Structures are given as C-alpha cells and as structure tokens.
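One chain comes next, on its own, written as structure tokens: the form predicted alone.
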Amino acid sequence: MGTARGFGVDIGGSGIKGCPVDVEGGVLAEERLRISTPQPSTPDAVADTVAEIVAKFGWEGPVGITLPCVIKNGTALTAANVDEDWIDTDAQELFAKRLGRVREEIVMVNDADAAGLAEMRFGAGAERQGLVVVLTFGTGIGSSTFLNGQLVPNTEFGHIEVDGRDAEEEAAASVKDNLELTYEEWAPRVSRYVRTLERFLWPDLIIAGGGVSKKAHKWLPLLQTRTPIVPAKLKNDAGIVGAASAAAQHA
C-alpha cells in the first residue's frame, strides 16, 4: 500500500463527493464526504460545495476535480446534467480562486475520463491492451476510451442516438430508478445502447462503472452484446481516484 496522497472531487448531477486518496494504491485514504449537488447547479454554487468538501479535510495541496463536461485547457465546453452556465466557463480558474490555489494546482478532468483512468491503472482495465471503453451509468452515461492504455479524451458516447433519442435518456441508471424498472426490464435498454455503440466501434473490452456497478451481478449477465463486459472494480469511487491521481501527477 502506498503512502503518497492526492485529493479528488467528483462532481455529478446528483452528488458531489471527495476525499484524500492513496494514489499509489488507488484507494480512498479517508471516508469520502458526499454533498447533494446544488440546484440549480451553477458554477458558483458548485464551487462553494467543492470548497466545503476540501476545507472539511483541511487539504492544502493540488486538487483534481471532475465535471460532466467536455474539458479542454481547463474550460468546460459542454454541460451534461449540470447547469448550462458551465458552458465556456474557465473551471480551472474558478476553482483556483475559490480554493485559494494557483491555477496550476487545479486539474480539471471529464468525469468519465477520470473514472476510466482509475480503472485502467488500478481496476478492471489494468494492463489491458487493445481498445477498451469504460461506461459509467449514473444520472447520465459517461464514456472514456483507451487504445493500448492511452486515453482518447472527451468521448461522449452517452449521447449517441438510440431509438431516435439520446442514449442516456433511454439507458442511464437514473432512467431505471425514475421509471422504477427491474434489472430485467432495464437490461434490454442497455443492450440496445451497447449494440448501437458497437456499430461504430469494435472494442476488445467494455468496463461498466457508476453506482449501479455495485450490483453488476444482477444485470451484466442479462446483456446481449458482442463485446465482453465486466464490472468496474473501483465502482463509484473511480472518479475520485482518477481525479486525485491526475492532480498528483501534476504536483
């Protein structure tokens, strides 16, 4: 078990969670703190919540932060399941000011990319070559893609069209909850989504993450797809671990 630490914050549509992370072992170093995402989830409101989480742990170093947005050079270019005011917001600068850090101490990562980085280093994708796609099922569907272990950033496979609708409107875990679907009723929706994705890609492996991965044994065996699908090992902690690891590498 390693002793080097980083700090990760994972911002989602329903919750914001963070804590220190053992970035050598890929595990949470303390019990994470989760606070419901403010509604509306404007940049200022979310930044206040992130500051509260970081302050709770008395963390002084660099911070890795995820957003459910396409991120380029620290700026959010899209907004999925968060307020549209995030679009074109310099998130890196916003959090640097709110947390009292210099800009370089804040590392912004797309939420699914962060989860994928953690899974590829510490989890189900460790040492896997070829084309690996990590899908996170939560409020929406996030995706990250790796070719021979290298991240292809900002893929947005949760927004491909399935049955004439945005994929996450059909197959996200929130859809299962909102419609009160059983796993047997929800699994065909996930299968249709994955088969649609397979029309464009020929992955060697798909890793299923997000909170629903904790009960993967109840629905993964029900899927009918071409690509092998395995559950994420870091489950819903992957975003925090990936964000913290990215920040530690920039330290």
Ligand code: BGC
Contents of the next structure:
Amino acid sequence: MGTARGFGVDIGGSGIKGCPVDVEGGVLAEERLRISTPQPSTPDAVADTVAEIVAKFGWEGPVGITLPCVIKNGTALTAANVDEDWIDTDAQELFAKRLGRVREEIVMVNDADAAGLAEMRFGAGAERQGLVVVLTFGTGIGSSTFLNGQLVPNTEFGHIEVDGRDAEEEAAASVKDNLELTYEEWAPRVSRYVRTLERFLWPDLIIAGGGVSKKAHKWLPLLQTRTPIVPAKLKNDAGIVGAASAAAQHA
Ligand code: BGC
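To test you: the structure above is the form predicted alone. What is the structure of the form predicted together with the named molecule?
The next block holds the full complex; its first chain is the one shown before.
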C-alpha cells in the first residue's frame, strides 16, 4: 500500500461522497463522508456541499470530482439525474473558485469514467488488454470504455435504444428497485441490454459495477451474453478512487 494521497469527490443524484485516497494502493485513506445531494441539485448548491466535504478533511491539494454528465474540457454537456442547470456549466471553473484553487488543480471526470479508471488501475480490469467496457448499474447505467487500458472518455452506452426505449429505463438497478423485481426478473433485462450493446461493439470483457455489483453472485450467473462479465472489485468507492487518482496524475 502506498503513501501518496489524492482527494476524490463522487457526485450522484442522491449523495455526494468524498475522501482522501491512497492513490498508489487504490483505497480510501480515511472514512469517507457522505452528504445528501441538495435538492434541487443546482451547480451552486452542489459546489457548497463539495466545499463542505473538502473542508471537513482540511484537504489543500488537487481535487478530482465526478458528475453524472458528459464532460469536455471541464464543462458539463449533459445532465442525467442532476439538475439541468449543469448543462453548459464550466464545472472545473466553478469548483476551482468555490474551493479556492487554480483551475489546473481541479479535474472533472464523468462518474462512470472515474469508476472505470479505478477498476482498470486497481480492480477487475488491472492488466487487461483489448476492449474492456465497465458498466455501472445504479440510478442510471453508466459506461466507460478502454482500449488496451486507455480510456475513451464519455461513452454513454446507458442510453442506447433497447426495444425502442432508453436502455437505462429498462435495465438500471433503480428499475429493479422501483418495480420490486427479483434478480431472476431483472437479469433478462440486463441480458437483453448487453446483447443489444454487443450488436454494435464487440468487447473482450465487461466489468459490472455500481452498488448492485456487491450482490453480483446473485445475478451475473443468470446473464446470457456473449461477452464474459466479471464483477467490479472496488464497488461503491470506485468513483472516489478514480477521481482522486485522475487528479493526482494531472497535478
Ligand atoms: C448519464 C451518464 C452517467 C450514468 C451513471 C447516465 O444517465 O448519462 O453520464 O455516467 O448515468 O450515473
């Protein structure tokens, strides 16, 4: 386990979680702090919460921050499961100002890309070559895509069309919860989703992440897909770890 530290914040529709991270070992360095996402989850309100979390740990260095949005050059271009005011917000600038940092000390990453970076570096994807897709099953479905370990940022495979509907409306973990589906009832939806994805993309490996991956043994064996699927290793901490290591690398 290493000693170099970074700081990651994972912004989701229901909670904002942050913590110092051991960026050599890929583990949280302290107990993480979670604060409910302010409603409405406007950029200013969320920035206040992020500042509160960073201040609680007395952290002074660079900060990696995730959003459930497509992010280019620090600007959010979409907003799924967060307030629409995020669209076209220069999030990197917003957080730099609110946290009293220079722009370069803030690294913005899509939430699924952050989780994928952590899995590829420290988890189920370590040393894996070829085309690897990490899917996070939560409120929505996030995706991150790696070719020979290199991230192709901002893939949005949660929004491919499956039987005429947005995939995440059919197969996200939140659908399982909202419709009170058993794993046996939910798994065919996930299979259908992955098989549709496989018509366009031929991954060598899929890593299944998100909170529901904690119970992977209950549903991964039920899936019928062409691509081998393995559970994520970092579970709920992947976003924080990925964001922190992205920021530590840029600093
Ligand atoms: C968003 C993605 C995000 C995923 C998981 C999707 O609805 O479009 O950007 O990664 O949800 O939060």
